[in-house]
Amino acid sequence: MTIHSNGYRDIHHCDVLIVGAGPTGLTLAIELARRGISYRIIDKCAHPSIYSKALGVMARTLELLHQAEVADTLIAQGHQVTGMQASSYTKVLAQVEFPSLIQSPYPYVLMVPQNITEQVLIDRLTALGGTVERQTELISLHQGDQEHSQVHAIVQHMAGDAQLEEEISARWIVGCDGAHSTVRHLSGIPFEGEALAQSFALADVQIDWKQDHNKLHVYLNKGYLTAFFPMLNHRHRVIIGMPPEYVISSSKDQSISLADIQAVLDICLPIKVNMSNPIWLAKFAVHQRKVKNYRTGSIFLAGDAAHIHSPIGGQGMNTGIQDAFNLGWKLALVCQGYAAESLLDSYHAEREPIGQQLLRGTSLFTKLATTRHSVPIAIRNTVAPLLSSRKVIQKRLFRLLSETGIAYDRSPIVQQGKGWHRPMLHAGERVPDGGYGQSPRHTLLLFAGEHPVIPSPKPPTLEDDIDEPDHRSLLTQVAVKWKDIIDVHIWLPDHPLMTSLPLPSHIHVDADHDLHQRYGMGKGGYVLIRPDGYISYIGGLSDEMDLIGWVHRSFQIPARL
């Protein structure tokens, strides 16, 4: 930053300042970069973390990362876990095979260390022309009193041994800086919740046993918990949970050792399992905390800065990445002038209930897993096998674990037309297979159903003479006027007559009617899909004018067609 002799200080501007370059911040930066938005991403650390930290990448996260063009790279460096078994000492409580439970291109949990996930995201951001400003720390934050005012931040850079300050003026700042968020602290936003009484520890080790390396194994006994997460190269992440009165005996400074973890394994498992070659050992406490508001004026919180919880279920990093996907396209539309700033309120409306549900769910499962009382244990060990053996329960539980069951059906920015009918999907639902292509824009699908459609031989262009009578369909006109924010695709049940081959790129034939059936569109209709793979609008063919009105209310586009 330059400070002139008269005390005037240069101020640098950007649309979005992202604080924190973990998976959440990197994902948000990628989503903004894909859309050409002015942003900066800073992190106080000199280098990315070298530790594995979060491990499991869920199906819904992989679907979204596919849209950002990083899923395949990540999958190549991870290990696919296709099932799980949970036991209370010798009694099997649940056995589940994942691929049969969800419709997704990724019917598994991908085990990949967080440091690898971060590097894949960094490489993608670099390919988009972005970079992380490291050794750059947020030290001051001020939001103006006026509505829609900018945020002024002072950041401190390390340049050798010198510390340089810079002032940044941003339309919005997003705190992706973890459980001890500086953005949250400087903004005075409470982080309400509690610490769990149990203590936890982890170890990345090699294990000598004969269990299926493609399955996750959990063992419970007398209030202790042990979970084994398979990794590449025949290694495992082992997580243990211990009752409050458990005393770490092998070290005076209360750090964890391999012997401490082995002692808990000996309590939980009915067989002897030996660990070796540890590359990371850590003890940690678990907090269940969440902010009340994900948005405070021009300040947003995402990931661990907004919510932290028990590691049971492996939801933390995944939820943060999905926070970023939800917020990214909304910030972009507002920055580009295609949507009103009120669209950003839907980030809290949609993601806060997910965080609340996450805290409730992980708290319940942690209590069930670590209870030490004989009556709850007896009930758990009796009821769990009965419930878990039912396919419908398995599907429901894996939809929670994989996060493919997340829906925004109560969101203020989704709608069903009056022509909606069963078996159509609901507004706010995740679309089949989690997305439609890799476009950063919305996608409008027109399902012709049983109605004959003779499409135009080529997509219309803006160069068409608007003073001439327009005999094109209303849908075709929408495709022209809204092409910068909506991609339009027409799906026909059969190949149309009276048209030349090949068909235009925006017209497709669903010869086996598979797509019509998956969207519940046997009789035809409209589906407007958001960039994050959820349904914004859905209705029948009779809802054409209602759809047009919805789009006009949702986006800032010229009203004339």
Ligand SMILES: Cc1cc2nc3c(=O)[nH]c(=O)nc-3n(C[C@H](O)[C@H](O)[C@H](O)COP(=O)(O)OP(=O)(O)OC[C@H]3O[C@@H](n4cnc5c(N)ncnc54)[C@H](O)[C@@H]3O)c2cc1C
Second form
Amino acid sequence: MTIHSNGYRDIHHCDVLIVGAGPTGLTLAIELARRGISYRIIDKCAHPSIYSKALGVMARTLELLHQAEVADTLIAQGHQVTGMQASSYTKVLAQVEFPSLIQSPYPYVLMVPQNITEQVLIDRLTALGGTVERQTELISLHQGDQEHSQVHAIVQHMAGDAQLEEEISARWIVGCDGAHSTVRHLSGIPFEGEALAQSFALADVQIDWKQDHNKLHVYLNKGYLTAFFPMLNHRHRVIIGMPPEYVISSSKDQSISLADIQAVLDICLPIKVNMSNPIWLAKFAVHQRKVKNYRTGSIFLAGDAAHIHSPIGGQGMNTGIQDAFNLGWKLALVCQGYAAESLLDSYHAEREPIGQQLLRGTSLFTKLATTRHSVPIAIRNTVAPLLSSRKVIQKRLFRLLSETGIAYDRSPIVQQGKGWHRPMLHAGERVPDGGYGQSPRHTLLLFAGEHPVIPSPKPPTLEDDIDEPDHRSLLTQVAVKWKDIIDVHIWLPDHPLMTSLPLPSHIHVDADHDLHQRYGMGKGGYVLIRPDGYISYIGGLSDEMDLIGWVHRSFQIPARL
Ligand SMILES: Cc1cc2nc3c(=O)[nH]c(=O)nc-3n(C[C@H](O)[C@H](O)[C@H](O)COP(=O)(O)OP(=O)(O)OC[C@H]3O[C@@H](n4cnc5c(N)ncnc54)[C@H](O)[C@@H]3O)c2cc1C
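Can you switch from the form predicted on its own and show the form predicted together with the ligand instead?
Next comes the full complex, and the chain you just saw is listed first.
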């Protein structure tokens, strides 16, 4: 960077400026780096957070992290929790085993401290050639009035004693800078919501009990919510949600002692549990806030910068990471010229309702769990066991908690063909296993259904004349024309003939018709899968022309090609 004697600064350009290197910003940087986009990621802190904050990584997040090739490393450093028991006084309200409820390759909640998750993401970013620019703080932001205008940001580098300013001009800026987001403040975007009356205490400790270490235990007693999350090395995260009237005696500031938390635990548990060897103790208030628009021109907000809520349900970091996965591939396609800017509007259309639902759900659950009024307690303690014993309700609840139930079926960028029929999956739905392979591109699957098609052993190449209508099928045209952004795979029914054929790598035999069934494609059809594992287009074999039209409306060939 150069600052001239007359105060004039050189301006540096990039496509995307990411402000904040927490889990949200790091995930977005990885998604852009995987696709070769020009981006910068800055963080005002000299080093990553040392706190274990978000502990629970949900199944849907792991599915997405698998695509970014980090899930295995993270899983190796975490503890898998496979069940939960909730009680009120000595009455068991709910007892569930996750594997029977979560349809995912990751049917558990992975307990791993947030500082480890961040380190795993940093390592992946480094392997992709990326670096977080630390001690670099966003201090000013200006967005031009014109459409397609750049965002001008002033950042301050704080290494050593010097405080150097740099001007960065970016096509897009993404505020991943947490609950007190500077991007949000500088853009004048309100963070609407309220502070909840309940306060929380947290302790990462060892406890002296003999409960199953693979289960999460929750107690609702006397207006307190107490949750025990098992961690590696026989430790636990203890979280206590306190009723509005309760004020922890010791202090007004954030500090709290083990004795303070032990005193609350002694009041609110029906059994005696002793805590020892604390690593981290904290108390905090909870706000429920959200921005109305996740996109304002060239400015996006993601993660805690866009939504904050009660820690009940452990959704905050997970939702931020999923915001980043949703936005990453869209920004990449627009930056590369393969999609129009309007694609970026779908980030708000798809993610804002998720944030809204999250705030509503966590607020309701926090109030219900910490109520001290006898009538709601009686209703809760009667209704909860009845509901929670029903498999259908359990499944619905855990689809919510694991975030595997998230679907974008009302999104403007998904479509079902006229030939769609049950039991096909719906457009906008998450695909089985949460994704198809680890490609950063879209994937088009052709299911041949019951009809054994003898495939051409020659995969399409660029030399094929795609303007010659009869030369190859329309599907082949898609494969050739959009090869940089769409992978094509053909699934054929199991047939004795197939085993004797040398098949090209994009043609597969569906043993036992398993994949056909999982996609509801017994009669064949097309599925276009987005890089984040949701269905962009789904239709029957008769929808070929409609699908081609959809692809042509969704994408464009960059002018430079
Ligand atoms: C006690 C506790 C327990 C939690 N438990 C869970 C859980 O179990 N599961 C779950 O999903 N979530 C949980 N959460 C929530 C989770 O920690 C957050 O949702 C998550 O950290 C949000 O990530 P983020 O990347 O959006 O923001 P952050 O992690 O807040 O990162 C923001 C980054 O932006 C940087 N920054 C800020 N301003 C600037 C600026 N002007 N210039 C440059 N950089 C800037 C900051 O230094 C920071 O590194 C918990 C939170 C707490 C406090």
